[in-house]
Amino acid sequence: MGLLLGAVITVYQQGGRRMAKRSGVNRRGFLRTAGTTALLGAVGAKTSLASETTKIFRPTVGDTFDFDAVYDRVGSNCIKWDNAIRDFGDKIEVGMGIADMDFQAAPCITRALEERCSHENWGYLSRPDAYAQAIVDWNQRRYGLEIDPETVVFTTGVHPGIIAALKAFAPPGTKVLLTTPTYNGFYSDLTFTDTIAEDSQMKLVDGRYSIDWDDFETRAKRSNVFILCNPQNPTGNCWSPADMTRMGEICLEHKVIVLSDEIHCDFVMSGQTYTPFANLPNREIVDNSLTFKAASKTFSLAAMKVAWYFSTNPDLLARTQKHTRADLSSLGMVANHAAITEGEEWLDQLLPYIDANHEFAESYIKKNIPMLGYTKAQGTYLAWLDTHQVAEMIGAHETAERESRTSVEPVPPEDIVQRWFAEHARVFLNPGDSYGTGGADHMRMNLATSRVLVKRALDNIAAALA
């Protein structure tokens, strides 16, 4: 990997807990030999390239956060890095797959967890009203969205919330409308509920996606539910009020319930605007919807398993709640509450950094990697790459066809491209075919990492394609 852990190992007692730091060893070698010590103290230590020094940074309010520092997650059972290395070996230098972030967590989260852990009892958690109020305050403060705290329903993730709504409004065998390419996790939700995807492929013009309205309405007529992704993962669209109003009118006319997944809403690039579906002026349209949100993307808290949904329609809310069981953990609630009540300064410093990563990637690709196509996303921290020229160059379609003859499951060309990038550029990307109709010949790249690693990944890709 070429990355080093640069802190000196010091084992000491602090409040009955053992903590460790280590210096002067190769990271891969350290993780092989350190065993559980790595998972206790050293895993998650912020690291840099070999010329830099590792340190644990715990800023207080008013500090500047260093998002350029490389933060080492290898060896922590991290899907984004460890699964990529498991699948393709130590050749992987940059994991840019699953949508979570590589940055050290907002310090307020760690402080809140440490404080809660100091009380060493883990009985049943009473969830005070302050938890729902914090969600209400966050949405009002940042987006002018008014939410009745009595309508906020907690769940263990956006997936369980959407599944509860699908069970309420889409009986097995019925169709669910999706504008594609879209988040691949929706397809697993449909599989779980025995419902059927009704893909409405978006139009692509000069790298920007838009709705094919005739196709959207045709498919809405035979669907029970529409899952809106706002902002759209993986294409990065921030939907305008006009676009969402038209979606809402069509769905209302054809009795299609709108489930608006807005988990990426806090990541909007410069010059763009996120509009909550629940903020549309037409109350009938809003009353025909439920909104699903979480802090898991915003503060990289996916493993803490907390999300929420709400609606202005008591009937939709009650019917969905019948299928909702949220087994929430104390630490998950503590972490999420700390994030949205104390983490705003951290986020406000992160957003321009992510925006600059998008700018850097778009500029670098246009200048140095003509075989890739990328237009800067309007929202999310994800880059949607056009790789059709790469697929042609490496004969991905022919290789996929040949390998499919001896494989139990068909091998898509995008898997061949993914493997090629892993082997030749040492970069892990997500294959585009999993994002539904229109995802072929694309790869998804996660830019929520140090710009040092973004540059390394692009340098590697440029060199491999050269």
Ligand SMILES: Cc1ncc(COP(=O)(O)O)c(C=O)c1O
The other form holds:
Amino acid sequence: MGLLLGAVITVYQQGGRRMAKRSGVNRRGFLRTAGTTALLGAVGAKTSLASETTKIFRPTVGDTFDFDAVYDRVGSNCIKWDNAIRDFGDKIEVGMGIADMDFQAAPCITRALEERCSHENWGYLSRPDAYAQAIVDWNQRRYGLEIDPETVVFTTGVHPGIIAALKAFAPPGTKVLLTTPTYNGFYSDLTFTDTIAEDSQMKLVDGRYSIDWDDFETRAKRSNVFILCNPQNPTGNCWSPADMTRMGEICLEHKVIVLSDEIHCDFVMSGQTYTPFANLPNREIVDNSLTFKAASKTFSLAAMKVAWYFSTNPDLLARTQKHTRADLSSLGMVANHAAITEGEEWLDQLLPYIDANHEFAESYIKKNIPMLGYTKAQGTYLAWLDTHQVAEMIGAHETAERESRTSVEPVPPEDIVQRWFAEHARVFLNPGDSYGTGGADHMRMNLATSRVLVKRALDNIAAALA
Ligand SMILES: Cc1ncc(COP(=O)(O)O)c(C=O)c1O
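Could I see the form predicted in complex with this ligand next, after the form predicted alone?
Below, the chain from earlier opens the complete complex, with every other chain and molecule after it.
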């Protein structure tokens, strides 16, 4: 095993050098000295994947996966690293934006893709029943959630599913309730469907977000649809059955359909629980909802474009299906099927690693970066940082106001803070204002990466703020 790993490190280091040479930039030079476990596997070097397939590190069942290994994605057209470098230049040392993971994929996924690639025909795809059944089994096994396989509807992402439901239940010009700060992508779904956000800002008590129930109900009365995010991106809340029941009751009373986006559900930190909305005991509440899920966060298959939704209510399901057309790709289906049938061991080893990253970030920040606020998330691999002191220190509000005078669009102070972190700490973060009302003065940091990079980002931030 040790020998095999040694050989693999060599292969990947060669890959890393090749890519650095090709791009002409030594962007990731620091990674070469980041630690003995660093796997400098350039995805850019995957152009030669076919010739190197036998050398890829592939643990089998019973093996230990090395999430400390740094998997270099620069040069693969990935948003997380390449867009950060595109926007802020080579100074970016750690890309900690967008919600996907830096780890080398679960070996079962690569194996299944290679096997499928050896059959060189890419005609129209028939979806095997086994795939819907695998989704049902995953949810049953992990969450005790019973889904009728007949009600599983495939989509090419959670976005297309939510858009289909918005088209079904929220005609243009009507309002969609959101508890904010919430996932910024929902706002683009609303733009796409000409619907209007009804932000119910959550209350922040001791670093934890909770629903402002009076405000929620007032806004529910004027909304057609509520988009629940469980666990919530970016705040990390895992919603309790009591909270979701109350949301569900209010929505039922005011004829608001609940769309429960549970894409982050497989990331729950120790001591916390994810409760599927569809597992609430009140059947009327559940029948007033659709649930949207995917394996794309769980196994970082975002660009493989497969997700699904289901509902216990045949009417809601049929009305949403009328707006759904999803032609899945062969490779997307193969990758997703392999992940949820064979990838569980990989995920079960990853979860404590992510949990420890959250712990590490929280204690590091408390100890070394008093200007930042962070309370460990209950779910997701995202850290929601309070940056208001940084904004004050760097005069972000004044700079934003000044820059807005000569800009077509108003410049939010969070953009100034983002730029400051990029320039002074060489770290890319997502600006909080894009997550709706209450997102101001925050930045979102993605912790789904090797701890050496989490530490590097925090060391850089600490040094910049010092
Ligand atoms: C809460 C939430 N929903 C949906 C998505 C996007 O889903 P998809 O890529 O399947 O469209 C994301 C991506 O970050 C997300 O965080």
